[in-house]
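Just the one chain here, laid out as structure tokens, in the form predicted on its own.
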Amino acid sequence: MLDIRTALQQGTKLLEESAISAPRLTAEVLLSHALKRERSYFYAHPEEELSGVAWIHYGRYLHERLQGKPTQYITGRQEFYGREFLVSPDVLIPRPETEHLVEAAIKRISPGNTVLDVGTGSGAIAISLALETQARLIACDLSLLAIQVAIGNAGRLGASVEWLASDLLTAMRSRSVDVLVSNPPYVPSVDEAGLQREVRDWEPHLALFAGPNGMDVYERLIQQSSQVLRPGGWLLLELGYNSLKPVQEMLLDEWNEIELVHDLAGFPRVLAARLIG
């Protein structure tokens, strides 16, 4: 039977020669899942045995990252903004990048407003806001699978959250939102090919592509949000690469107030616009 410290050795060296990014983090993150401890414990029982069972397990955790499936997808949990949320493969993984999303939102909220989250996939984006805000949150999604799972989370950590499934906002009424959010799909269809297994395979195409060059949703979206919002309302998008000028070309007529932010790497990562009163 081998112990926690040869387990981890044994699945670090497996996980660096299949060019698996982070191997140690990974292997100790699949052991973790697989022993249901903490990853410090490793370093206080490094003796300690596995049973049966739990090296079965963390073979199998193993294995499916050698396929290239997720850790996230695999262990079923990933951190977003302070709070860990379920994930499945019917959802995007969310990424530490759309928490600046929150960020600029939270900013721009008022006690009382009504705040609408588009393509909500996880709930992580809409329940942050809930918990962070005295804000009226609502969260739609096309995918019924994954408003099922954004209300798992939303009920483990306590948000008030309103949900529906809708495309994009053909099921909201006009002028009954202060604030809208988004992180929506970007990626051009014709970049399949080129992303990385673990995306392309593994999460919703629902949440990735939005036609050849990838402003599909944002015309929609944007075209939608000028009705939707009430005057003087702000939409925050999530920008992918290369978006920005085409999005700031959809917003010349009726916004004002255009707003970035970049993400620490420097690039524009969140555009805010105001709806023109």
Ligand SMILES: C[S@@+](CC[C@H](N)C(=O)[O-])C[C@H]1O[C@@H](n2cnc3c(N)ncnc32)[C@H](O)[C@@H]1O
Contents of the next structure:
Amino acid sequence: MLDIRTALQQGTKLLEESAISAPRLTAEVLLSHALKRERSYFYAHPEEELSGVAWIHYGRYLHERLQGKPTQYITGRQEFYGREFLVSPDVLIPRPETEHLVEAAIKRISPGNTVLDVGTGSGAIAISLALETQARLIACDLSLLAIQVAIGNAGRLGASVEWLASDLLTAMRSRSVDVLVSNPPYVPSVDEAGLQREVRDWEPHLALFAGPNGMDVYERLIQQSSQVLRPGGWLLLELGYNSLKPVQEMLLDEWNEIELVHDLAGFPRVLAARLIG
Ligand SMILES: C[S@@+](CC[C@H](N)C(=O)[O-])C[C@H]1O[C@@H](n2cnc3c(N)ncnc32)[C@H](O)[C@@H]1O
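Switch over from the form predicted on its own to the form predicted together with this ligand, please.
Below: every chain and molecule of the assembly, starting with the one above.
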């Protein structure tokens, strides 16, 4: 039998040899998942032996990671805005950059506002906003499987959100909202071959791609937003790499007070625009 220290050393070496990023951290996260223990436990008990069952689970998780499966889909978890969300390959793994979108939305939401999250995926944005503000939250997605994951997360985290299965805003009909927030698919389909295999082979393509130049969903969403937002309402969009200029060009007529938030790497990551009242 192996002890914790040796299991971590061997796992790290295997991951390193396959050029998996952050090999030691990944080995610790996978062993923590296999043992159902916090990572801090390993430092206090390096000599503890793994049970046969834990060893089998750890071996399977390492194998899955070596095959390219993202760690978050192996553990089924991802932290977002200070809370733990359950994730499966039916939803995009929420990214830390998207926390900028949540922050920008919180700054613009007033108590009692109605807020719509379009393309909710795991529900990370809608649930965070429901728990951080006193707004009424609606969230939609075209994927029923994603909505099921989001409903599970809302139940676990105690958030109240109204869920809609909808192609963008079609299910909103004559309803209106004060703030519309979205991290839409924005990867150009022509970039597919160049994506990391963890993203290309595992994350839902419906969550990633938006036509040849990545602009299809922005275009439809911006057109539909002015029908659903109240005059003076805010539209907040996460921006993809190189999408700022084309998105700004789509906002010429009915929008003003266009503001940008840059991410920690200095890229424009969130665009906020106000519907002319
Ligand atoms: C980039 S993911 C964002 C997921 C989640 N909001 C997040 O930030 O982690 C885009 C989401 O939009 C959804 N989606 C794609 N096309 C859609 C459409 N036409 N109508 C509604 N949702 C759509 C996908 O299923 C996916 O959940």
